[in-house]
Amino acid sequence: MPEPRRSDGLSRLAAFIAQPLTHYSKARNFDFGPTRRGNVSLLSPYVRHRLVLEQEVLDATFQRHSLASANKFVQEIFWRTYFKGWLEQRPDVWLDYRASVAQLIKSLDSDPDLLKRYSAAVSGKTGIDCFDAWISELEQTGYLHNHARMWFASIWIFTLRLPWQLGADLFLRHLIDGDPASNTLSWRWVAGLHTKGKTYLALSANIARYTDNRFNPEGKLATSAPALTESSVFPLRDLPLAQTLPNDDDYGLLITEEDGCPETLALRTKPKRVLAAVATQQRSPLPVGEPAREFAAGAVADALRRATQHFAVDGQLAETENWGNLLAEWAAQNNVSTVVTAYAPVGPVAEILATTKTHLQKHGVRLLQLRRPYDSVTWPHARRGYFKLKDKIPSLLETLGIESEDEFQDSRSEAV
């Protein structure tokens, strides 16, 4: 599996862009099994944490490939993009599934029926065999396939008949590119919530298919998937505005794990101290898997690292819970008045940054979140389907100064 290193990153990227991408949109959604991954990137653990980020990716897609070529990897890309700007400008989905999930582990004392189900389901004895392998997969290695993932969530809700939230909450737990936004929208997608009425119906040929034969559930899942339905309404939120810092601060730069590029952050000057924190474990009220632990601990420590030596400054990783008072005596300590990370979208690391800021507030700290500029371009295009977004994707991708291989080959004759 992945190790939580931006040079790891960076090397697997190259390595899957240096083949003809044609192969990718063919193979993409065969599950071969853990020790079969070559038909896909397994870039996402890195562009989840920011090791490697999406205008990378692209940047050096297209420094190989044309749009035609690389289309089907271009559109996963901003599926992810998709769905942050989505939950960005609905922040309340996200707070309705964390009170549900919270409510739900609750209930599990008090619903016999939904214990007795749910417990088989995470201890992988369903007696549904891809289902069980999958639960192991999962826990062993912080990982599943994309399409099993639709499958996997498809027989908890339909089949297991489980709340979707309880699904939702396993795989943020688990999975080492667990990503609030992706996670929890791909799940309400399955079940109907995200697209109204529009559900997602796993069949046991389906899966006999593209698991190679390894499975075939045959006459063991549900034969209809009928949407769930919500009374909860949503609004549309604007974007918060963008920050940046002033030219003469003095300032103290945080690190989490939304984002692991530090040293190329829109930065004008170098910071005085690096401190990295990790907030894995509030993720959920369970315990974490150890593999989306040590990732995601790993790429902080990574990106820790390379901070340190890149603006030649002292750093410090703290284990707390608190962050509020770790700040505050951190700001002191330093003498800084300013506390700057880059900016965390909808999910545990914003929660947290946002009690943090009125803790600072108190002791006249500054918290500032510099946003990145692809998201900015990009997360104004998400406020309903994707495919809004990607009727967008060639003006999108000139705003962001990508060019595809194709469009170099152009302007270079031009210019000769």
Ligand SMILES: Cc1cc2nc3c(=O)[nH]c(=O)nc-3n(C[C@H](O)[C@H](O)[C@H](O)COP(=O)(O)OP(=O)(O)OC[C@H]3O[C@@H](n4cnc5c(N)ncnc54)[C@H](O)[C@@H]3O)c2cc1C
Given for the second form:
Amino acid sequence: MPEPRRSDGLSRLAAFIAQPLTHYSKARNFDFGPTRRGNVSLLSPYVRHRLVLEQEVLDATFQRHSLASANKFVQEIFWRTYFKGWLEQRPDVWLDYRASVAQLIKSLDSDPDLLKRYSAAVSGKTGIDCFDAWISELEQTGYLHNHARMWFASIWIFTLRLPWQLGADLFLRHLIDGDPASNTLSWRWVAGLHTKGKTYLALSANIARYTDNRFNPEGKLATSAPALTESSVFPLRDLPLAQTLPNDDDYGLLITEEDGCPETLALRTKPKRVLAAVATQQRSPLPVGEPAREFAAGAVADALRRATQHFAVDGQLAETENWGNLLAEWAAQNNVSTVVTAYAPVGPVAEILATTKTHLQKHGVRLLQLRRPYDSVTWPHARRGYFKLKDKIPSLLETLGIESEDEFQDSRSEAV
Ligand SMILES: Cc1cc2nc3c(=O)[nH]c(=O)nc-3n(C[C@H](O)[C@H](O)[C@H](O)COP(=O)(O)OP(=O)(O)OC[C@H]3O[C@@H](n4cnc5c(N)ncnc54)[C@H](O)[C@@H]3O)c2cc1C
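To test you: the structure above is the form predicted alone. What is the structure of the form predicted together with the ligand?
Full assembly next; the chain just shown is listed first.
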């Protein structure tokens, strides 16, 4: 399984793109089981925590492949970009999800039928063998294949008739790539809430085929998937303006689990000190799984180690999730008036930073979040459906300075 180190992510990326990516397009939908994952990249925990950047994945891909041959893989990378940009511009979807999870967890105490069905599902006792196996795989490894995630979510919603928000919460607590945008919006997509009215129905024949006949839940699954509906309307907001770091600042650098690549941030001068903090438990009111917790903590520790070496400054890992007091004390001790961190997209870390910012202001310290150029270029195109963004991929690659000249690249990848 993935180790939470940038070096491991970069090695995986190199090994993955050394193969012909046409194989990926044909084989990616097969879930051969936890011990046979060679048909997918397993890059998601690295990209989610930005131990490896989307831009790096795309740059490396086009050094060996053309857009034609890497098309499917590139489109998948842009699915992540799309979901992040979309949620960034509709943050109320996240707030609504958070409120529903809190409410539903409370209602488990007062609704014995819901509690019974929920408990059977999360303890892997539904009698649907694939579903019960995926629960145990999720808890033990922190990873599920994309197709298994789709089947799982569909069975959760349409066969077990459980609230989608509790399923999304389960994933967010256990996945080592647990991501507010990809996760919440994928669950909403399966439920027919993201693309309104369009749902995903898990079929036993499809599960049998794409699990290489490891499972066949014939006769046990819902035969229809009526779209869920909701009364809330989620307004579109403009993206917050990107902040920049003034030239002459004495600042401290904060590393969070949202961005494990501080050495590549647009910092003109080196920070005075580095502080790293984790907030993994803030993903949910319920306990976060060990693999997810360990991956996030490992990613932050790895980023801190690299940052202190790269900038040749001292750093420390914070043990508390009360960032307000922590950062105010740390700024005072180190005599810095600005705390700089990589931009945290909508999610638990952004929530914490919002309250921390107010707390720091009272102590005369400002908090700056630096957005990466990749996000500033791509997110504005994620206002509607994915296909609007997909059509823009060639021009976005050009704007990002990523070379994808088909003929030249094709001949190079064939020669390798
Ligand atoms: C219900 C559900 C919940 C999900 N929750 C998460 C989540 O919390 N975090 C998360 O990172 N992904 C989530 N996904 C998306 C997807 O399943 C994973 O990103 C993918 O399985 C990761 O494995 P991989 O790196 O081997 O993927 P590959 O097939 O090798 O894909 C390459 C990269 O493309 C991106 N990608 C691929 N598929 C998707 C997708 N459907 N949506 C967004 N990005 C994608 C990822 O960055 C991935 O690393 C979810 C999908 C579903 C259906």
